[in-house]
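As a starting point, one isolated chain is supplied in structure tokens, in the form predicted alone.
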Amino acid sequence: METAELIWQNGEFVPWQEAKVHVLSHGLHYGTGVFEGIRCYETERGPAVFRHREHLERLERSAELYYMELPYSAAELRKATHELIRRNGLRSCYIRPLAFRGYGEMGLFAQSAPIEVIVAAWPWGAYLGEDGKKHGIRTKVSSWRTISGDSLIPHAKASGQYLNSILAKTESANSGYDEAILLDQHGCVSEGSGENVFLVRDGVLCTPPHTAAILDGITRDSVVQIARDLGYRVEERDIARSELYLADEMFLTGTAAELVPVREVDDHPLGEPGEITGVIQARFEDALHGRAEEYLEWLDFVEVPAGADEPSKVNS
């Protein structure tokens, strides 16, 4: 992966290669961590973090759901992120805040283990590739079901829960596909390994509901609003597996993937990206890059001093 100069770790800016944790950190052993994936985009007004507030609020909710009290407020993390982007000299980047139980106590009930927090930012292109965003990707319905709300908390973006996604993603990749689609415990469509699912049938945009064990995606929410603003009918409802094969159009959404069309599911061709997908994708791109006036409220602009083209050095 591409690196940057600095990472914000527990209140300090440290060189990328020196941002380390103890091997007996609780989160490393038990997956007790929560995180976010956020993107910053170049705009005419400079770098802007997309829906920064909503991402940090979800980080706080995820932590609370797993009984983790964050030692930093959302406002403090926002400030640290802006400064990190400035110090690293980034104009566009992927941002990863992570909070986890660190070193201090082992065992399943380790409330005294300290909560450590990091924010990293680095250049990272489209998760499923620029060609995928343009022409669509091939997907496979996984044999692995998504985690149930009876066992874990799908609405939390928790580190350990992504073992489920890793199984599905690995299975699809080993079979020659770009991405996996997971079903919920009832056999209805849930989500991709790291994205929410949308399909178009008879001009109606459909997406699985919260009861289908989905993560409450911020990109998903943005696309729903954009689609409705464009005049499309949006339904949040249970989707049968066979509807994927019968869809007129299909696409996935997520911060890392952005909006990527699907051209094939389980070797059933859906064709090149459709008209509705293209219209929504174009409007979404406008929103990301500050070209849509009505969505400027979604952008958290980073103030960069004039002439600050190079990352500053960490203080010794």
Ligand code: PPE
Given for the second form:
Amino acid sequence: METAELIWQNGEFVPWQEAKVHVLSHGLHYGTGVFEGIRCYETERGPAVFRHREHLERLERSAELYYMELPYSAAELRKATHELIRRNGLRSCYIRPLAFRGYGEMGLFAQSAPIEVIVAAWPWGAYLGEDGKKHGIRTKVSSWRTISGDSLIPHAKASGQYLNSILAKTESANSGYDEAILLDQHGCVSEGSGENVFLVRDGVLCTPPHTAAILDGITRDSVVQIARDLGYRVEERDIARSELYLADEMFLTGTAAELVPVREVDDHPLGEPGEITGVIQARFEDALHGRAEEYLEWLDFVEVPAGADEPSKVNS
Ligand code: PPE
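Taking the form predicted alone as the starting point, write out the structure of the form predicted together with the named molecule.
So here's everything in the complex, that chain up top.
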């Protein structure tokens, strides 16, 4: 992975290589952590964190759902993140806040194990490849069902839950596909291993509802709003597996992945990225980079010192 200079760890900025934990940290053994994936983009007005508030609110909700009390407020984490981006001299980056039970007590009711919090930021390119963003990716329905609300909390973004995503992703990668699509306990489409799913059928966009076993994606929410603003109908409803094969267009959304068209599901070709996908993807990219006036409120601009706010001009 690419690195940066500093990581924010429990209130302090420490050199990247020195941001360490004890091997008996609770989170390492039991997956007791909650995290976020956030992106910061270069804009004309300097670096801007996309939907920062919503991501930090989701982090707080995830912590609450797992009975973890965060020792820092969203305002403190926001400030720390801005400072981290500044100190690392980053223009665009992926941001990973993580809160986990640290060292101090073992066992499953380890209330005295302290909650540790880190925020890291580093450059992370296209999650599913630049080519995938342009020409679409190949997906396969996983033999692993998505975690159900009966046993875990799909709406929380918790570390341990990702073993489910990792099984699905590993299976799809080992079979030569770019990404896995998971079904829920009833056989309905839920999500990708790290993305929400959208279909286009007869000009209407469809995506599984909030009540499904999905992470309530912030990119999903942004894309629903953009699509509706563009005049498209968006239906949040159950999606049958066969609808994936019959879709006119299909795409995935997530912070890391951004908006990625799907060109194949279970060896059924869907073709090159469709028209509606292209229109929404372009508008979404405009929103991310501060080129769409009506979505400027989604951007949390990072103040950078005077003189440092000019992107370095290479080959110009
Ligand atoms: N579902 C899952 C399971 C998921 O992990 C993500 C984000 C989403 C949906 C989309 O949510 P949002 O980012 O709010 O639009 N996946 C994160 C983790 C990726 C990773 O490999 O780590 C991400 O995109 O940052």
